[in-house]
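Just the one chain here, the form predicted on its own, laid out as structure tokens.
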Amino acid sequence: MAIDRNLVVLIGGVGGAKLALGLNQVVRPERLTFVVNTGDDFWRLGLKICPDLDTLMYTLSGLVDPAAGWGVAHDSDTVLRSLQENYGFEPWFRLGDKDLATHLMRTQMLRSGNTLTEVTACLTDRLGIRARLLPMSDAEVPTIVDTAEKGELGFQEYFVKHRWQPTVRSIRHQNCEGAPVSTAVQMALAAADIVLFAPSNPWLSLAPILAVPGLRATLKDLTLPIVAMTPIIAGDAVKGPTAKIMTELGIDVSAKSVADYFGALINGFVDDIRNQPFEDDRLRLARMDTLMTDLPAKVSLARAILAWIEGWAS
């Protein structure tokens, strides 16, 4: 039976998309809203690329490449290869031919005066997605990574071009002071019964959302379950640089450190059964198998999290 509560999920990355697919199976779609990181967004070949929005769209619509967890399944790269072979274009960021269709549509609509929120609503509607996907802001708030070896890098240069190998010294969110919370996000949070932080990289995928002016204050004013999840399992990240970044920033690689990162913003935390248990008097704590290896595991975890929250929130 679908859960009939308004759920708002702050989300980014492939790990977040895995949970989103499970939630989409157990929450009524009209009750489900995803506030998506856009700090990863950038311009490439004159096109507006929104990797986290695209990953979530492709995942929920069934278009995603299941092996990679991002991009379109069975995509080709004719355009990218032609750019490289004929014009010497450096193809460090993969743009599949089917994937390009999304970027072309988005860019055309943005240049016609639509906001990113409006564009995303149109794209998700065309893909048959009934849950709402809201960009964290309609303004551009690019994540900038300061590294020891390469200096400051745009997020995609750090993450894709250099394969997240440079040592991170700090992370900032450019133009965040000029990117207020959108009306759509404000309305979604005002109507929420539960807020959930997906098991996304806190420093790369969730920090940009929390950097949007007004977002933290809005969350602090809410009197409802606000729950975060660990992206750390058995002392490491399942995929990506979460653990590496924590080490480089001098943070202990543990679920407790993730809970501490959110601090007073949350009142509940879901840890993994493989992690060392910890106590925190501020939080309701649950321990679950959070490793989402297939669709049944994603659905089971989504159902278990929401059932646990219902147990102490009702």
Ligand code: FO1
Second form
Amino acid sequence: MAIDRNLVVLIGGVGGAKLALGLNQVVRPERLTFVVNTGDDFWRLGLKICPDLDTLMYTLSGLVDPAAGWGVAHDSDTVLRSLQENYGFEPWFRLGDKDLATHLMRTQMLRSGNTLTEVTACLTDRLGIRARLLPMSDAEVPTIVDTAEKGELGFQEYFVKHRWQPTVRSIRHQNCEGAPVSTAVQMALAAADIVLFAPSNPWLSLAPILAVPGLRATLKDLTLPIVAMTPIIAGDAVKGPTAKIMTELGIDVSAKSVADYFGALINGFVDDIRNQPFEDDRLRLARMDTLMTDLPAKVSLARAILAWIEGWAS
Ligand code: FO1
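I have the form predicted on its own already, so could you send the form predicted in complex with this ligand?
Every component of the complex follows; first up is the chain already shown.
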């Protein structure tokens, strides 16, 4: 049975998209809103690339490359290879031909004066996605990673070009003072029955959303279930640099550290059954299998989380 409550999910890219797919099957689409990190966005070849929005769009529309978790399945690379062979362009950021169609369309619509929120609504509609995808802000708020070896790097240089190998000293969100929460995000949060932080990297993918001025304050004023989840399972991240970054920032690699990171913003936390249990008087805690190895696991985790939260009322 589809869940009939308004769910707002704050979410990053590949890690969060797994749960998004499960939620998409158990929540009525008109009740489901994703507020998506755009701190990873950048300009390449004159095109606006929004990796986390792309990943969610491709995942929810079934276009995604399942092995990578990003990009379009069975994509070709004719354009990128021509750029490299003819013009010596460095292809460290792989843009497939079909993927380029998305970036061309997005950029053209932005240049025509549409906001990123409007463009995303149009792209998702054309891809047959019925849930709502909202960029966290219409302003550009690029994530900058300060590293020991390379100094400050743009997010994609850190993550893709240098394969998240440099040691992270700190992370900042450029221009966030000038990036108000969009009206669409404000309205979604005002109508929410449940807010969920996806199991995305808190420091890289969720922190940029929380850095948008007004967002933390809006969340603090809500009196409803606000739940975060562990991206750490059995002392490590399933994929990506979460555990590595925690170590580099001097944070103990545990689910408890993740719960502490969200602090008073949350009142519930989903931990993994493989983790060492911890206590926190402020929080309702649940322990579930959060690994999501296949679609049935994604759907049953989504169902279990929402059933648990629904049980709070009784
Ligand atoms: N991730 C990579 O590891 N290598 C790539 O070449 C790459 C290209 C790419 C192109 C479009 C897009 O939307 C995403 C892409 N990603 C790539 C994924 C992405 O940059 C990261 O996974 C996220 O930014 C982290 O959430």
